[in-house]
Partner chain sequence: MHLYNLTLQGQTAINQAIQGNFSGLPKSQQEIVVGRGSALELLQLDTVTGKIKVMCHQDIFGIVRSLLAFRLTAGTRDFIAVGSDSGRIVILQYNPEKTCFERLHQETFGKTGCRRIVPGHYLAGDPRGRALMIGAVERQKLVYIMNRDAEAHLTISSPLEAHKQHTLCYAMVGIDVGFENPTFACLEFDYEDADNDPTGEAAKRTQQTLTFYELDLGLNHVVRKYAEPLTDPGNLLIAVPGGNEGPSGVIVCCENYIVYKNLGDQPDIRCPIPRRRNELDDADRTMLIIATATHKTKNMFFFLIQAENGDIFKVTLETDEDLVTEMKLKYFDTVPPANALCILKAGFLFVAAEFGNHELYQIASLGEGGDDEFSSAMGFGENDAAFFEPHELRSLIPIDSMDSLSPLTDAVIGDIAREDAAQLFTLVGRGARSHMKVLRNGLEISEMAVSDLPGNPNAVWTVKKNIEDQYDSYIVVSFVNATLTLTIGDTVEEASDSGFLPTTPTIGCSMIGDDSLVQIYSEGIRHIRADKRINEWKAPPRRQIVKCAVNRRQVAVALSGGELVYFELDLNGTLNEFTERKLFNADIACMTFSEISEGELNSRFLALGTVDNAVRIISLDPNDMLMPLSTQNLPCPPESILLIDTPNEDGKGVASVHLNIGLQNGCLFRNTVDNVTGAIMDTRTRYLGTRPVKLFKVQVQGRSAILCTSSRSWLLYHFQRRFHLTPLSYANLEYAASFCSNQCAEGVVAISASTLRIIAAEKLGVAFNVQSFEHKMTPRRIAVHPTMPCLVVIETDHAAYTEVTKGLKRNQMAQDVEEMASDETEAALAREIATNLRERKLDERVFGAPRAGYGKWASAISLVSAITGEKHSHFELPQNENAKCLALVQFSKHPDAVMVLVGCGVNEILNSSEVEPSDSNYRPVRGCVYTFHLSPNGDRFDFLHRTETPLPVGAIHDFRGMALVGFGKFLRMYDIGQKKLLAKCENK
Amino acid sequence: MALPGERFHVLAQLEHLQSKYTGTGHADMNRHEWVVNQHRDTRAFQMSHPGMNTYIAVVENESRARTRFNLINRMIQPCGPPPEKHPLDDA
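Since we only have the sequence so far, can you give its structure as a single chain, in the form predicted on its own?
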C-alpha cells in the first residue's frame, strides 16, 4: 500500500518536470500548444542529428544546408496559426 505522503512527492516531481521542460505540458495547455511543442521537438531532433538530416536531404533531393534551413523555417508555425479564442473562454 502506498504511503499518503508518497502521492504528494510524485506530484511535486511532476510539477518540477513541467516547470523545467516546456514540452511536458501543464494543466492550462490547450491541444494546439501541445501539438506545436511536439512538432518543434521533432524538427529540432531531425535538424540536430546529422544522419537524420542527411536522410531527409536525400529523400527531398536537397542539400543538407537547404534541408536544415527548411526545418528551421518549419519550426516557426509548424501547425499553422493558433485557433481564435472565443470571448467565453476567459480561463
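Let me have the form predicted in complex with its partner chain next, following on from the form predicted on its own.
Chain only, nothing else included.
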C-alpha cells in the first residue's frame, strides 16, 4: 500500500517504538546517550537475575539487598552528567 503519507507514517512508527521501548536508538543519538543506555540495561540485568545479584554480593561482601539497592542507584547516572549540548545540535 503506497499511501501518500507513508514517509511520515514510518517516522510516526519509529517514534512510537521509541516511546514504547526505552533505549531504542535514533539517528541523532550521541555517544553518551548510547553508553548510558547500555549501562542501565546491564545494571537492570544484574539486579534482576538472582544468581548475578548473588555473584556481585559475594565479590563485594555485601548483602544481596544492598547490592540490589546499589545497582538501581547506579542506574540513575551511570556515566556522570550528560555532555554540554552544542547549540548547533538542536534543530
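Positions refer to the first chain, counted from 1. From a predicted model like this one, the values you see are computed outputs, not experimental measurements. Each form is matched to the other, and the largest set of C-alpha atoms that superpose within 1.5 Å is called the rigid core.
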I72 C-alpha shift between the two forms of 2 Å or more, rigid core reference: no
